[in-house]
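Here we start with a single chain on its own, the form predicted on its own, put down as structure tokens.
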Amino acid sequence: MNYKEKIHFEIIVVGAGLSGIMLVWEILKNEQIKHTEILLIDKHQQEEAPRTWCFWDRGQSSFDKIITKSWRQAEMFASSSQIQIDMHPYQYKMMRSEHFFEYTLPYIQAQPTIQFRKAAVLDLLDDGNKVTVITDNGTYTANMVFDSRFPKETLENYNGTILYQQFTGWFVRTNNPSFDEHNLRLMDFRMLQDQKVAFCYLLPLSPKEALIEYTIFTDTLQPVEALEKGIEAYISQHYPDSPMHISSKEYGVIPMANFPAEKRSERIIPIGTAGGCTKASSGYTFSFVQQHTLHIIASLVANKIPEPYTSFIPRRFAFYDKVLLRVLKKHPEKGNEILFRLFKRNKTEAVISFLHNRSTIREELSIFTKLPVLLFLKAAITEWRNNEKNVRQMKQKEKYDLSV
């Protein structure tokens, strides 16, 4: 049966970005399900600008061959303070998105069980037995659909605390050795913290090459020029004797909020940011996409319908994220102190586990007692009251809907 004739697939994946491609890749690498017939629908993937993904990892993964660089040592700066961090048993890994797609796509495209369609998805309809996918270039059906689209209305209608993580990064080269390639600069807060959390991080690729990224957490989007000035000022202040040549740039915006990531129906499973894989308080995504992908693979092997990422993560972590976002939004000038203290006063392994939603309650209590307790307690009480209010409103709405 040729491509145009085939309209039903076991799985349809909407979106050929990180989460969609990683899912297809891992299905193909699993002996029990590698022959699954999959349709991959996407419209924009080839048009996306290259970006850098960074994440903590311990042990080996499917993508170690394409890791650009990894580090076990890190440093942080705040005002006149500095700390050195040994991240063992973790490594902080850096991957370029273009390397990821160059590594995965040729293999995926060569498989007879995988078909691609360039189209915009207009609607998904689940009748209880199959999902119908309506696009601007045909209609298809599948036993289940994995949807990586993040609906614009989710952002527009969100009424919780939200900050925007904006960043611009420069890949630079110097004529003389200027960087310690074994020691990454995780966060450097030595800059004005004016109505926003602001820091630079520096990923040294060699003594003469690095990625320097200027990042802000803000409730109001700033013009790109403001971020460019921030990175220029940082380089001028800390590397005045090292003229730098910019080889490439990247820019991005990550909404930081606890967006809902519920399944639209039993057979339509959100993945990626749409599935809750972007951590609200940090913007990190790659590790959580990996975690969710492994859950999906295990479910498919067991002939079960997978769940969104947020469904199997303890709810307390979403609450922690909401509290931290509330604190950072109301007191941005304290963000540098909070984040610096998080690493300075706690065991690094416990902090990284906490940031990955894997820590124990005992570890979390130890971490919380070393942060500004009163500040967080007030934010936690406010957030809890808001949650209770939202629950009451939802129950009233459900009661009204049933009565109608």
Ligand SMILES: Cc1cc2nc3c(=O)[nH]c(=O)nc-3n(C[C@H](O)[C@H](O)[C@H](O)COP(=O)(O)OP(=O)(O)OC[C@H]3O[C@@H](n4cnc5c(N)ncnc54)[C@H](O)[C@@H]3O)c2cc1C
Second form
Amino acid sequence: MNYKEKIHFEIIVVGAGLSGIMLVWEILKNEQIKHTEILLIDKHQQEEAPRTWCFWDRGQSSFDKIITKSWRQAEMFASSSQIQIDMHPYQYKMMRSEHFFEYTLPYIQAQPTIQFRKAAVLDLLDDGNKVTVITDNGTYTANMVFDSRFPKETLENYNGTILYQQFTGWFVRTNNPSFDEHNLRLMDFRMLQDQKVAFCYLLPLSPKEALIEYTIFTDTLQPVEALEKGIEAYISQHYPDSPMHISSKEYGVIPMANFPAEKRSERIIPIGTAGGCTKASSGYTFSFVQQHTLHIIASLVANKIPEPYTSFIPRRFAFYDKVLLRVLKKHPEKGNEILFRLFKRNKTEAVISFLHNRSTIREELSIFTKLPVLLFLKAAITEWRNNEKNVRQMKQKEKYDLSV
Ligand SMILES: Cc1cc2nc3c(=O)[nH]c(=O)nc-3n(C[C@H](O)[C@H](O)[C@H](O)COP(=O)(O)OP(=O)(O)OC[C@H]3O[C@@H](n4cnc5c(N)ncnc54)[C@H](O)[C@@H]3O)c2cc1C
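Switch over from the form predicted on its own to the form predicted in complex with this ligand, please.
What follows is the whole complex; the chain from before opens it.
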């Protein structure tokens, strides 16, 4: 049979974005499973606008070759104070999505075991032995499916706290040296905190080049023009003598919510943002996709069905995220103080571990005591009660389902 006409595969990956491509890349790099027959299906195939992915990393990774820049030092600004952060042993790394795809795709596409199809996946059906993938351009089957389609309906039906991280970024160039290229600006809160958390984030690429992003955490999406005004105001306030040439722009919205990201069935495993890899309280995703990919590879090598990301992370981290989101939604005017204090009063290494769901309970207790305790306690009690209520409702539903 012509390989192009093949319709059954060992694995089908839905979505050739960050998580789909990273998964296929790591399978191909693993001696024991590199011959797995895989079909990658994407409705766009890299037609989306390029993104800049940043993440903390404490070691080396196979993607270091395509890192645009990395930093060991960072600064943060509140309305009247400033802190300098030494991120050692971590580095903050920046990668452009187009470099990631240019680096991985030619190798992936050259492998005889990998097929690509441009199609929109409409449905996935697991019959207990195989999964049928229905697309607008053919039907395929696989032993296992990894699905990175964003679960819009799950988010719409989610009754927990949701905020949106909305941002616009400008790549700028100046005539005069204006930036300290060794010191990134993680969060600069020197702006009006009105019904939302607002800050600028500045990644200096050279003394004359930077990516400046204006970011808000909001429960109501703002028009893009409002974000553009925010970035313009920031630049004219802090760089009045450095006319800036904009070379490109980036725009994004990341939902911040602990929406459920469980398996739809034994053989359909959600990955990427769809698989719970976007940290609800920060929007960071890249490192969690890396962590999940490693878990999937280890499971495939051991001939086991992989679990979604959320099922092997201690549950307390999801609870912390819910509590922080609740506080930020209820008291957006306090967000700047909370996030600034988080870094100011704690060891940076412990904070970064905490942000990666890797801290110890001891480190977490130490962090919590340095935050506004009452505010967090109240939110924690509400979240705990909500959780109890949800568990009760689920048990009642199970009882009802069994009785009919
Ligand atoms: C502008 C922007 C900047 C970001 N910056 C950072 C950052 O600095 N650090 C960080 O950690 N995270 C960041 N994120 C969050 C996160 O890293 C990215 O959203 C990341 O791309 C998520 O990976 P993914 O695989 O889940 O989704 P995607 O990369 O979006 O891939 C999903 C793929 O599925 C395809 N698809 C969707 N529906 C279908 C369908 N029905 N059929 C077939 N294919 C389908 C899409 O075409 C897409 O290619 C950013 C997000 C945005 C939007």
